[in-house]
Amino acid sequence: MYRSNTENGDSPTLPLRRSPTPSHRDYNLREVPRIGDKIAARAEDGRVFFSFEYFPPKTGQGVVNLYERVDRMARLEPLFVDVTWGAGGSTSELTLELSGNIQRFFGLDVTMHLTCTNMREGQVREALEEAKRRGIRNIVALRGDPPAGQEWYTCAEGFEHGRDLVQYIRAHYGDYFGIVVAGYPEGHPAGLLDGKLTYEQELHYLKEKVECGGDVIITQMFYDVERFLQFVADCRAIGITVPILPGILPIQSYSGFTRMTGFCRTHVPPAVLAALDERKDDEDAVKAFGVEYGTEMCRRILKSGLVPGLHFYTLNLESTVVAILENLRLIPKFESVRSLPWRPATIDGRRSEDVRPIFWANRPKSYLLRTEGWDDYPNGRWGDYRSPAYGEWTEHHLLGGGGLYTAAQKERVRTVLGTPQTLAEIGAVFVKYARGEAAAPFPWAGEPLSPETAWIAAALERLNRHGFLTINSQPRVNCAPSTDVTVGWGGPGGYVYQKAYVEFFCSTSKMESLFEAAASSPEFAALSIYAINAAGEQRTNVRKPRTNAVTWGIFPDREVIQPTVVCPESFKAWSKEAFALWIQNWASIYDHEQGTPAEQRSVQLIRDIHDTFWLVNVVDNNFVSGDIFKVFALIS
């Protein structure tokens, strides 16, 4: 929306809070799919929000990088993100893929751009149907520019203006989609160029778009705050009452700034131009000024009380945007903002899901893939009556593995995993992961290590050095505040609990020694152990295997919430995937035919582990004073 085209009641007064905290409403906000409703829910709590825009990259590696960046930025809890649509639908397939995958795997509501210039009605209908199929509930409806080298024209059975697209969506889909429209605080660039439209006429057309069904306005980029505030006042004066979000494009480089402001004919205050001219030969100084000025702009806008939140044009970058949000104290550093220990899904049908097995904690995208065919999702207790039919594990480019590795990714994986020749060298790779030194790519983790792992990192390192190859864990927690920055979740006023958990691969002899040690003393009676090998043989010390809650929370005026469980049936499904990753995501990085002798030995070592080791999980049910690692001291 920042480019020079149309792609690109009383308003609530929202105070800028210095240390925002989640509310009870935030826990259920994921159940509100449309953007206007999400903004209204946040406004009711009086909390400022922010959102991000991304564009489809031109290369495959760029797409991989973007997914990684979106994954990181999702942890900042934006209210939504949007993905742009190329002129004339030139990036339509990639825009749909990006939007659908972000909606499906990253726990974010996506507002997908859709332009109608030089597009027939059938093409627009097809795009909307595909968006609906992918679970997208919000559209940025724009006229757009024609593709490079083409002239603008009205297609037969096509659209002439953005409002035509808004009308079309409302006529054919009712209230299914939330609709965002574009606003231009300084007038549309094309209008400025040809002089056909006055500022007042553009305001009139904006009001028409809203009256036709627009729920929210996001503005074109600007650098003159006073002009933006006047634009909002002018909108309100003519009866436009929907939320207006300022489009903020942080200054990240001198050349990029001059190119974009020239392209969009953006007014830049003389003081800003002078400051940038002084720094134009110092890239770091330009970025520092971009953060400083972007922060000042946002503070002035929020202080006005005229907007409910901020929308950032990220240019697929993050550092400057994050720095501005930190300066505004919109990213709490000392309080948790998580609604659950894992990111809730935003696909209709599973928005109310609030219980998952712990096994996929580090591979949530795989869990989503394997359960997307379920007719119902756990809400409340994961009952013992459930026998979940998990879908087969299959490769997906977002899971990062096997034949779907790009050449660059495969090289990164080899750099992290090396060519281990002994079990001790294999263990050293797991030690690096437990230390956070090999966050990705690691076969059993598509996510960075949880901060809570630091509490038990030394114990995990000892296990890995003694042949217990850990892939998942959590420390015990007894009545921590739900706002605790490390383990908290669910909103303020509550308390959270965790049973200590550790999951690992080990040899048959170590597995048998573990069961013997656990049975040797009453002090280990609180340990629940499950073990399974690649052939499907199982062992357990639990008399009546059943679902075991390992994380739960107590909150005012709510039932007990138990979002993480150990489920014996789910463990069987997970074990097949966990064992397969030895071959698919590790052994596959080496050339099996032309590889070096060292690579061939690594492949054989990995296959031997796959064939002979056991996958084991241990739960210490004594969450008050237990020490889950003590039993391992008895094992040689």
Second form
There are 2 protein chains.
Amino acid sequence: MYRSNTENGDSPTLPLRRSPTPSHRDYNLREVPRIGDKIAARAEDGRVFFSFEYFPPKTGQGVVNLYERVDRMARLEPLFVDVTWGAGGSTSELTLELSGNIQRFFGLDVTMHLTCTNMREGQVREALEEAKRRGIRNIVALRGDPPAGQEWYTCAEGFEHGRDLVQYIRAHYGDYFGIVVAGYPEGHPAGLLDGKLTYEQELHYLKEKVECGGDVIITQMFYDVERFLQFVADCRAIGITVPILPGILPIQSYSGFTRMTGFCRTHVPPAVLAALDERKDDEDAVKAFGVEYGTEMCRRILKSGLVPGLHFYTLNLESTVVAILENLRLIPKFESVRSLPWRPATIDGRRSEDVRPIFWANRPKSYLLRTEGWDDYPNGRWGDYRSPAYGEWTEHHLLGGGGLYTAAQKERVRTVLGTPQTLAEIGAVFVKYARGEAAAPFPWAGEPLSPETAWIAAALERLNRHGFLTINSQPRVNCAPSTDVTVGWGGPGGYVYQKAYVEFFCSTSKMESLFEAAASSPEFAALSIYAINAAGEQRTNVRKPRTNAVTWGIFPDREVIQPTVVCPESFKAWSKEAFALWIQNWASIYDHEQGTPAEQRSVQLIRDIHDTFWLVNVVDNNFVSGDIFKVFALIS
Amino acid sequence: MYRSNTENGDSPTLPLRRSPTPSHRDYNLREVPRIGDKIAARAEDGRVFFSFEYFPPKTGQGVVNLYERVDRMARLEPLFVDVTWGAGGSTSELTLELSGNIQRFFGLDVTMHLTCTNMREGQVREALEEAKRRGIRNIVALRGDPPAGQEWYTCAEGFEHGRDLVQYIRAHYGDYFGIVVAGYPEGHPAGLLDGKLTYEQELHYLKEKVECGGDVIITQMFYDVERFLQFVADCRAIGITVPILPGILPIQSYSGFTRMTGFCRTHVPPAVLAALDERKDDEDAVKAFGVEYGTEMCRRILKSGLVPGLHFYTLNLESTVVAILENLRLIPKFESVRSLPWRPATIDGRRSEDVRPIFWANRPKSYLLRTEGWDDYPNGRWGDYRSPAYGEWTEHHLLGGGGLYTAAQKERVRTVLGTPQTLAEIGAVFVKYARGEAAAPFPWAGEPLSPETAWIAAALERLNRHGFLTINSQPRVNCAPSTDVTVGWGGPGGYVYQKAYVEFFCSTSKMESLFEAAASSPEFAALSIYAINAAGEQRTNVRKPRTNAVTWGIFPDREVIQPTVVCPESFKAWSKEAFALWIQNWASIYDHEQGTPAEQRSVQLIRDIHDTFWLVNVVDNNFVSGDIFKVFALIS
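Can you give me the structure for the form predicted together with another copy of the chain, which would complement the form predicted alone we have just seen?
Whole complex next, starting from this chain.
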């Protein structure tokens, strides 16, 4: 929504440490699409899209939660997300940081709000420069409201209206930024209140904003669909031709709804008011009505054929919006819409990146960080070894997925990991994870288990019970349709494949037995095994270690895509991280000195494993009929 | 053999026009392996290899024939071939040209002979420089025999012995060249004749040659296996450790045999002499004995385990050597040994090239010529369109496959193409080619039909009878073993795939009917069609024309390999060539002005087709279950 988040003037505490920002070089931004182009491209597809708006939270924990939520909601494939502007000081810094990180790590295009309220020209310029530096190519240019209790003031340079900001951006940045402007189906609340501007005058100003450079209009929230449709018709009538997205704020609570509609002077149809009044003491009923009415609104809007997509004011909440999208069948339930098995990045030269090592499959953000310095990214094939180019692994703190824990996180993690006293108890923890039963982040995974793991969960469980502590795996897939809801990716009409993969820690004797067993019969000839320990010693049964594509897809009118590889050299870089996580993400949850004897024993056990175990990966090259687990049956 | 080809002092007429030699830049030679390394790498595989020696023919037609033969024998995958040195003048130029072209166009590593007999230092230097410029990395360094009727002379700089040449090469080129030296299992004929050198002294000189820089020894021909094995043992005894290859000259004719063994003073076991004397009036019987005895010799040599491979003095002949190799089972009959579906080039930066457009599948040399100026070659994926980088197509003359014809070639071609008077008769010619019945080069193919075409020959025949004049095709292949003798490539343990492909000329109405038929039912949704005419007008049913991989393979411990693509932009470059071949390779065989009325009508018909027909390619993206020919049944 078009409100800056400074109602009480608080600046939120910046959470944890600042994430690294690129300093040595500017991002290569050429390829990040501007919103107008992106909507036009999507329109060609004929598919309705949706987008989400978030605001900068006020607490560190809020920020952590928001990152997790955005990451989760990214799986729904919004066309873009936007982050509202926290006018003034550290809140605006947080907007920049959130926008930059979401674009950088979550594979989402971010449209950043920028309000000119009480901003001096230098501050606007600084915000735009910083946005540019962080890879942002799209700005929602707003006038904004004055912070509570403050008066408007207009700067010397003059940012009285949204139009002024649009002009400023175009004057100083040309076509660099895509620009969204605000539309008010019911007129601007301030204008209406003061009686300063008529609805027609507002429309005229909107047309000016578009003529000055606005590429797309997103409307203020509304609950009266007829008014919105009339607004679109009125815009078209006076020659506004850019896409208009309805701003949808699902009703999530009674108090929130009345507060918001009051503040924004939103017209609420009497039937809606009556329905809400009926339910006002039953939170669940209000929510249910919110989903129902939101769905109904969206249906009518989409039926009009006047809009290419829907923009949701999420209020940083998830369930109501998701429920509406499910009702509208805009979230695919039965077909995969993944473009690649992993979420592609949207910044840098990374847009053409389409190959990654499998090792970081559950820690994609760590991979993004460690490869951030690369000048170009593998495209089509992995090619030459790149291990020397991996950034050193350092514990990173932001974005979840196994950095140093906060005290609250430590507690949550401990309930899952417990205080194992024996190897068997360690194995039991891995079993829990392999089953998808672990509620907290697993030391080696910042991501939830992929659904395909269910196919091999029983086999993985057996391995873990026998001392092979699995941290990554994928089942064999031979010619599955690319729309398969579990393993599909890449769009319709293609076929996808996987070589079975499993990666685990195990003792030296287990590792040696595995090599012996694999060599014992030609039926295991298709198994490629690499092992490495914390000291860097290596073993393999592969005569010519080379990069092995383990996931690939064949599509109409395309070259072969092979998004996941096992690269022996990258495995070395990964192994350092994988071993360090024993200490960093597991041993660290106990108090090493003041802990209970049980805790101390857990620490010692984990250290022993770190020092003596091997990290092993196995690929079954027989993707047609192999059984990667069979060889383990030979090992007692 | 170690004889220069100047017995009668004739210099052969240089055939046709000189092939273009690179002038604007030196070849990038880093990647051409030296022979010692290549043998060592092969030894790791544990597979016995073989190699062929050719000599520069004396006539233009002889050169054309030799190119065809070398091209054919290249399919047997010799480890290398060598070309003997034509001492003096234009014959040595021919050696350089043959060596360079074979390496450049046939995907074979060439080891070039160089003799220092009667050469001045400047001439040696010049020959080595030219060899280097043409991409040769391996030299057989020989003293050589004096031209018939001339005396030896030793140059001021001193090239008295093979050793001197080896030293010279190492002194001036370091390790740039791999060097082969000659070994004489029975002593050097000159030495033996004059009684100047004992066998032991010869061995000593050989050791010196190796110590000066010889990487590999190839022996003079012999017929007494025991002497050869003794020779190897003697070499090892005095500390010669480099690989020793036996030089095998199969007995091909009685007169040739006696002349050669006489000249070289080769010891022939009495039993062999007796057997030959018995058969001396029966040429076939001599040949059969030659195969039998050659096989027997090779078996005994290989059984000794003392040699990594066999070197054949082919005398530019084919059948006897092939028969021996078949007997030895060194030529794979039941397994594919192709590393890629097309023969990779061995020069330039081309060694890593592993993707080509399908269009030039039957004209690989034209493709090599047109892409010679590229700075790098597609590796792993085709990537961005490269069409602007194609060299203009110009008729090229060398190496067969549809350049301007000699008078004799014209005659041969005419017997196949005839003087068609109607479109139906044109179609009948294409039918003949599709059936593999055409004996002469087809206008669009310098290569014989690939065996897989037999799978779809009947369907292609139907197309040609219905006015779709096919010039290129491949059947659908879904997960065939990579060792499949017909469609396999890439080595054992993998699986190969193909999308069905067919390319043809047809009339405008046929072309339009095809697009209509393809659009008429969802069952044809997987067909991608591109059409273009001689004027450059284009049609397609593909929404986003992109490079389409139509052949690919999945191998253990490898990235995906996709050697053949349909690239829409390359199709444009190819179409110019394909249309021009109607005129260049077909209309040109008739006398345009003095020809018979029938000939004149053929010319007119061909010109009409050139002007009005379309070149069309069709890919069936459904490689799992598609039938690319089904849609044509809808077209009357």
